[in-house]
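There is one chain below, alone, in structure tokens, taken in the form predicted alone.
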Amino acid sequence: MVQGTQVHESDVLVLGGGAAGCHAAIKAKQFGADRVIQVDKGHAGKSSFATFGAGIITVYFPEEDDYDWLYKTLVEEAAYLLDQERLQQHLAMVWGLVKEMDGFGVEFEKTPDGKLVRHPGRAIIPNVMFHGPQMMDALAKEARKRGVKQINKVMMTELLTKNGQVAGAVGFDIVNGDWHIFKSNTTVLATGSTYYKGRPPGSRINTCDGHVAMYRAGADIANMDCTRHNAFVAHYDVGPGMHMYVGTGGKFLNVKGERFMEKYSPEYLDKSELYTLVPAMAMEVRRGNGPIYLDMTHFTPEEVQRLKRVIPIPMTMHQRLGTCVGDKFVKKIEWMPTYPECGLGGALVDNRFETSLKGLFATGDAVPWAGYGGGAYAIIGAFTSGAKAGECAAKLAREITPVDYSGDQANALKELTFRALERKDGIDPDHVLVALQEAIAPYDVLILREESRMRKALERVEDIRDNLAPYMYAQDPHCLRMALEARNLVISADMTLKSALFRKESRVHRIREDFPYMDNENWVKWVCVKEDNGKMAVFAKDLPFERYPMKPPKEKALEPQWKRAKELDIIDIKEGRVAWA
């Protein structure tokens, strides 16, 4: 079904049409790149997770917020496992980018005199509110206005390399099967992460395509052990929006009607960050207090009307489901954690966002986040990292000596890409996806971790990798996309579980029953994976604390979430392990 071959040449190639990709493309043009191509397997500005964003971004305001307090809090909140130089860079850039976006036509909630409205949410500093998909519409339009060539419905499958330098990428048209070769001086990878095609709208097209392409090309991938779990409506495809819900006053209740976050996080309560909120939900279920509900029935009509402006898509869904009637939530809504997100892991990059492969930059959810809460993460981190990567890619594109891919390499990648399409029968990609979800979804695999359970999940993932995924087949280019996405998710799960098993401690987003202590003496390090002669090598890499202003205390202490659970008599520590009460 392959129709033909199209070859494209550019100075800067941007892979991904979301918040990071659009900022990278805009900045690449601004910093002098003549030929900028932006590729998306959906539609630039329409298909990314940012398009369905929760209407809120956490923004540091230089004139209002205490920089020293914020910086210190963010480093401590991440338990020191973050790139402090990237955090500094983010805080220096973010306010200027928000003002630029205002100039691009992004609609923000403002006061009558034109100032940005700040709203509480699941973060330590207030947020800025934008109007749902309109933000991405404005960013994609700005990229086109500056002369960026956007190519849609083309899935990037592999990177072209020569002698450790990236020469571009290859992919195929998911509608007609055309084969696309992208030759470029520099490449920016902004392909998002994944929720393993779980509940959140906008996440199902994000399937770790970039993570896997970088891994297969030989890049160092870091922090895959750090899996963030979000939380959404349990039985319906509604979301995101939790920032707005809890910021407006939404209350999490267990099946007994108790506001359980008063116990687990008395300071932030329901506005706690996900690394506190989600384990608390899991602990409540572990104790028999599930299911969990979010109560918004007390919201005023004015508050509901604001939700409709800021998060129009989920609010439309609530109206159709009958959970919100008119300007009133009429029932409590069952809530649950999502599948693990790989947005906390990605290519190991320098402060220009260049990877270990020359000429390849990574950004957004394709790199480890530099902080949580009010730090360089999620949509707001995509803005700053995308902008910096685009700027640096444009500068390097003028200086670098391009390399040309070999015909043999391109032909081999083409054969690998279309293999499932050439089969007459085999295993349906959905069968692989469901098997993978069943392996990694249980809360006691990657939320509340323990070696024997993770090893059992890894054995199942390896079985899927070796005995199911290689035999997938596709009837047409659309189904081929599904097969390749399933393949990438299997490799992503493999990286995540092996990295999680390698880290022998508990730390933010990584709490283990068999290693409940946070060990600053041995584990303030990135856990990395790398392809090595067809095998997955796992290793630790030190952070350059000699360059950072804040150093971790040399101590070993009970991880804060386990410490709180012990104080509540939910657990005890016996022989160095968690014992459930």
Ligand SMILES: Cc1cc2nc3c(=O)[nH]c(=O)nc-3n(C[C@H](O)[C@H](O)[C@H](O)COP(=O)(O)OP(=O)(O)OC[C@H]3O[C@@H](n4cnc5c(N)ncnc54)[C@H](O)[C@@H]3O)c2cc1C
The other form holds:
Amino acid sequence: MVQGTQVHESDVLVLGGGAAGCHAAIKAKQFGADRVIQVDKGHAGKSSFATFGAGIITVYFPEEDDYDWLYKTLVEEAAYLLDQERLQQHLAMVWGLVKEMDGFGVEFEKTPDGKLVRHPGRAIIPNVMFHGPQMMDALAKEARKRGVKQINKVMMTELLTKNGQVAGAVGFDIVNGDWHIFKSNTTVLATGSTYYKGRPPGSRINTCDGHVAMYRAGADIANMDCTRHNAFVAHYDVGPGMHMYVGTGGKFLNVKGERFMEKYSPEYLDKSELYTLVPAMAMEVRRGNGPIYLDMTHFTPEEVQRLKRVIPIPMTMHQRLGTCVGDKFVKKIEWMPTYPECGLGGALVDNRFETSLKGLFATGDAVPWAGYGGGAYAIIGAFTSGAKAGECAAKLAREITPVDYSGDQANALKELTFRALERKDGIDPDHVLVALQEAIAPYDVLILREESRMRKALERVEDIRDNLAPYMYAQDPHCLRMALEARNLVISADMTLKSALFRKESRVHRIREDFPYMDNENWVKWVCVKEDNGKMAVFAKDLPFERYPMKPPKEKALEPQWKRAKELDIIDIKEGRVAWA
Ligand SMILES: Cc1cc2nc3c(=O)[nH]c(=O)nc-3n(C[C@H](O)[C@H](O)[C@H](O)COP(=O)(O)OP(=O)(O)OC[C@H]3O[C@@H](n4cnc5c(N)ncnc54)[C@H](O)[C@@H]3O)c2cc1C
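What would the structure be for the form predicted in complex with the named molecule, rather than the form predicted alone?
Complete assembly follows, chain above in first position.
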């Protein structure tokens, strides 16, 4: 089944053709790298989360927004667990990048006199709207125009290393099974994160492959305990759009028809950030008030027409489902949280986005973003981090003495990659995936956390890791991809649950019933994992607050989600734990 071998050489190798990868490739060229190769498991510009994005990016407007207020709010929203130097860098870059993208032909919603239209969403500052998949198409095209060689339908499986330096990567063609070796002076990893193949479109291709490859190669992986849960239409694969829906006035209702966000978040209501919205949904369900619905039946035809321009794919799905007829939503739509997203965890990087492995840069959803809300994450964070990583990788590619991998290493990685294909029979990868989803999906595992429930989930994940995943069988390169993706998702869940159990407090996106206090004395730290002699070592790492303008107050206080729930008499605190009313 394994076909030929193809060897490629580059100055900068970019793994991933999404939001971060396209910017990295464009900037690597702009900063003088001669040979830039971009590899994507799907198709550069067509298969990323960003392609199926909800139509908005959160842009800081230097002439309209108050920098100090925004900076302070972002740091406080992240409960201080974010890299403030990278935040400063992000805010300094973002406006220039948006203007550049305008020049690349990215279409934004504009006023008749050409100004960017800003629209409220869940973010703390209003968003800029782009036109669905057109944005990523334009960025991938710009990369090609500048001479980036894009190789599609090749799945990167492992990194090549020598003495702690990265020499490139390996992978295989998911259609014909060819083995690919990529030798490169520097490598930028931009393979996104995951939603464990849940409902959002685009999420089935991002399976933490990069996180796992970096972990196996020895990088420190941080913040995997911080799982962000999004929320989407229940039962149907409609796609994203919540920013636009709630920004246009969509209202979440519980089964009794109550607009419950009036209680949980009277200031922001349905436009609250996910770390408020999703636990509120889970608490309503925990109290017997589920299911949850989104009501958009009051939207005007003009508002529906704008949704059709900004999120064309979800709006087509709504039409097909009959939830939207012509220019009118005709039904309330059932809504539910997704599987955990791992896009807030990733390799620890410095301000140039270089990882602890020399020559390896990580960017976009493959680096920790701390879970902070509207203003500096997701697509816009992928753009700035990708651009910075591409620039720095191009500069380093000229200075670095490249290392060559050994033939033995390449052969070992080839054997590891093709193992499921060589087996004559075994377990179907979908069986492993469904078992994993069942272990981690329940809302009381990672949305509302507690030690014994997380331990039970971890035991199941370890059982899947040891007793199912090693026996997966693939009859062709397509199924091999499915098997490797399932394997990577199991490792990612293992990292997440071990990290979540390690943190003994509650902090934005990570609320624990057994540790309901936010403990700034002990826990303003990244929780990290690292491979250590075949075992997963978990440890905490301090942030360099001596270099940051904002320092956390030394205090231990009820985490804001729990505080609000206590004020509403939904919970009480007894013997240091949450007691449900
Ligand atoms: C449905 C949905 C809607 C969203 N909407 C918005 C929005 O409106 N605004 C916003 O700011 N954020 C949004 N987000 C989040 C945002 O899209 C991501 O944070 C952002 O795209 C991350 O950029 P990235 O480059 O790291 O990953 P992506 O843009 O997802 O790109 C990753 C790329 O890597 C490729 N890849 C993955 N694994 C491999 C491998 N092994 N080998 C080779 N290639 C590989 C994939 O094919 C993909 O092209 C949304 C996310 C989802 C899931």
